[in-house]
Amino acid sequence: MNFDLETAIEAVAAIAAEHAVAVDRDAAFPTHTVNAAREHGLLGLTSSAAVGGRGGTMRDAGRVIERVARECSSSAMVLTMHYAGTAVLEAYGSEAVRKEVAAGHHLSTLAFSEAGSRSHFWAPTSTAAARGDAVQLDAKKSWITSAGHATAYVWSSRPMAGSEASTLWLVPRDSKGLQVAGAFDGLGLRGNDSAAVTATGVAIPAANRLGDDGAGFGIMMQTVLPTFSMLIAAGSLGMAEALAQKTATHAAGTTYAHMANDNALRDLPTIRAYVARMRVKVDMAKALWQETFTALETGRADAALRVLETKAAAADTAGEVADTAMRVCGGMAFRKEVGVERVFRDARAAMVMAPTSDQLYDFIGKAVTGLPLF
């Protein structure tokens, strides 16, 4: 059966709206949203064609989780996580496990996440020492997206030996000796299963080691940091996305009755020149982050310079067109059924995962100043 990526985009974002409300009220994990991403081959997207995969590029990734993110943020950021997982996968994962990530049938994410080192998530603290042909990890993660539904976690540990930054390791979620601390009860992205979850001599085999001993900060930088700010910045510009559009349409069709003509918001060049700016920020944004993925694919020298910008920005703008809705859809948007509530609260989240804006933007300067990163 022929596969048109459009069209898979199309039918999961459906799903991801009929839930949407359900997912967010009732914190739910989106499993309605996840299986159609299975059944409609997007959750093997990124996996090689060598391995059963759709050989899909990260820009077509981001296209996915833009269109979901208009409908339900929470589903964008399950699957950003699961892309995220999968790049690692794809690169140091065995054969067996990537044919199940391009089958559909292991949901990834990363544990990078910790009560010790809070959102610089380069610096784990959690411990793997070998335990003859195992390895024994022990970590307080703080945040892992999916705790309670992913298949297996990219988890980020101190190396075993030497004194190099971080190694990474497979570690499926049945593991014994893993504790998931209980649902997620939150501000935004509700239905993300986002929780700590506690390692206490948790014994996994050695071969499940993603690459060598130590080299993990260079996996993080050089495959998770792209993956992750490209697919989080796409998730806050398909929020800003939904912001501009419901926000016109809210401008649009409310009329003040006891005008003459039953004047519509739009007609007040205050609130046009609101909904104008609210547009003109989204295209910027999303022309910077697609001039970023040309970046990555054609390896210019900038590339690394414009994923910190790309999301930075993306998550100011989702932020700055979320106060804007909020300010001209006036009283209704607290209301539930205009649909800009939710988003608003769901498009805080960005700023403030690691690498948080404010971070981002001290590595920019340290970056165009001539500084090390680290």
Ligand SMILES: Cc1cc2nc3c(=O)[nH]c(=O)nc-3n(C[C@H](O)[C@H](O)[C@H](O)COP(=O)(O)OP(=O)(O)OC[C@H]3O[C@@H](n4cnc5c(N)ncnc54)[C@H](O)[C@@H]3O)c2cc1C
Contents of the next structure:
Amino acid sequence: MNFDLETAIEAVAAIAAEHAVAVDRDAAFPTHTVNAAREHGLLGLTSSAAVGGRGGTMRDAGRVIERVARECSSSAMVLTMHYAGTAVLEAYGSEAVRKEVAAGHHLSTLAFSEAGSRSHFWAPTSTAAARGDAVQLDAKKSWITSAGHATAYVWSSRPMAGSEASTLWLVPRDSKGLQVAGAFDGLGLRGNDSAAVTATGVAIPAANRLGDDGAGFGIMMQTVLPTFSMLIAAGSLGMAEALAQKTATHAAGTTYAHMANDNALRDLPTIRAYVARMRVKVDMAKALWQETFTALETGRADAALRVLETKAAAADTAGEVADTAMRVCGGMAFRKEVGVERVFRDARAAMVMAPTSDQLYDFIGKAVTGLPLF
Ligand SMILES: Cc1cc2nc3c(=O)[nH]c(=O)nc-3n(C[C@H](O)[C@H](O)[C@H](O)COP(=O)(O)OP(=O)(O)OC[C@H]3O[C@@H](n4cnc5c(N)ncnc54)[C@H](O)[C@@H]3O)c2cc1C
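Follow the form predicted on its own with the form predicted in complex with the named molecule, if you could.
The complete assembly is shown below, putting the previous chain first.
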């Protein structure tokens, strides 16, 4: 089958749009979107051609997430975590696992956040201990997107030996001793199936280690942080774009019948200024996002700083634009049919996902004033 990225994206976005309201209403996992992504070759998008993948770039994955997020943010979240997990698998997984990912037989995610270290994902407190040819994992993971649907988790623990911060593992979801907490019933991203997962004496093959013992922190910083940040930013920007468009449409089409010429909301200068500011904010954050891809692709010295800036700017832009959308669309925005309140709820999540916006501003502030980040 000939692969055209734009065609595949539009096909998957159409499925995401069809099911978005039900996914939110029922807190249902977006299975239809994931199946469509598999069918159209997007689950293996960033796998290399050498293992049967599409050889797509992080920027390509960003296009997928941004477009899907305009329709269904839960779908975009699930795909974001898939691409974040598979970035690690592509770099450190076995050839067999990489082939499974490339063929779309794998749904990945990250299992980093823990009850102990919370949003400080770089400092897990969970353990890994050698047991012959196996490794025993014990953990209280606090949030895993796609917890009940992923094929396997990219998992962090303390190292088996030494004083480094962490080691990464590939942990099959059906491993004995893994317990997924109940269904997700959150404010937003209601279909993303984020749950706490407990590991009690879980045994996995020692060969499931991703990178060296103790190398987890480096992999988090070099592989996971850029991918996760740029793609969660893509989701925020897709939501922000949807909000800007829906609000402009509402302002253009909502009229006051008692006024001359059926005056629309857009005939009010205050409303026009709000809509204009939304447009400016979204376009500014999108420009930074695209420019950061260029910084990463060309290996620019400021790329890492730009990545931190982009996640913070995109998450906070989505939050601010969502606040304005609720104000401009008025009482109507409280009801489901305008389509703003769902995105308003969904847009709150990125700013508290680690690294959170507040952590990012602290890191950026440290970097630009010459302090060490950790
Ligand atoms: C919908 C959703 C899906 C998620 N999916 C995943 C997933 O798939 N995998 C995964 O590993 N995790 C996931 N997470 C978890 C997420 O990344 C965070 O770890 C989690 O939201 C932290 O919540 P907390 O209340 O424990 O944060 P806390 O650590 O208690 O933070 C509370 C507040 O303190 C602030 N704060 C903390 N430290 C600092 C600091 N140093 N400087 C400034 N402010 C600080 C934070 O910004 C935040 O506002 C998900 C979260 C959500 C909401």
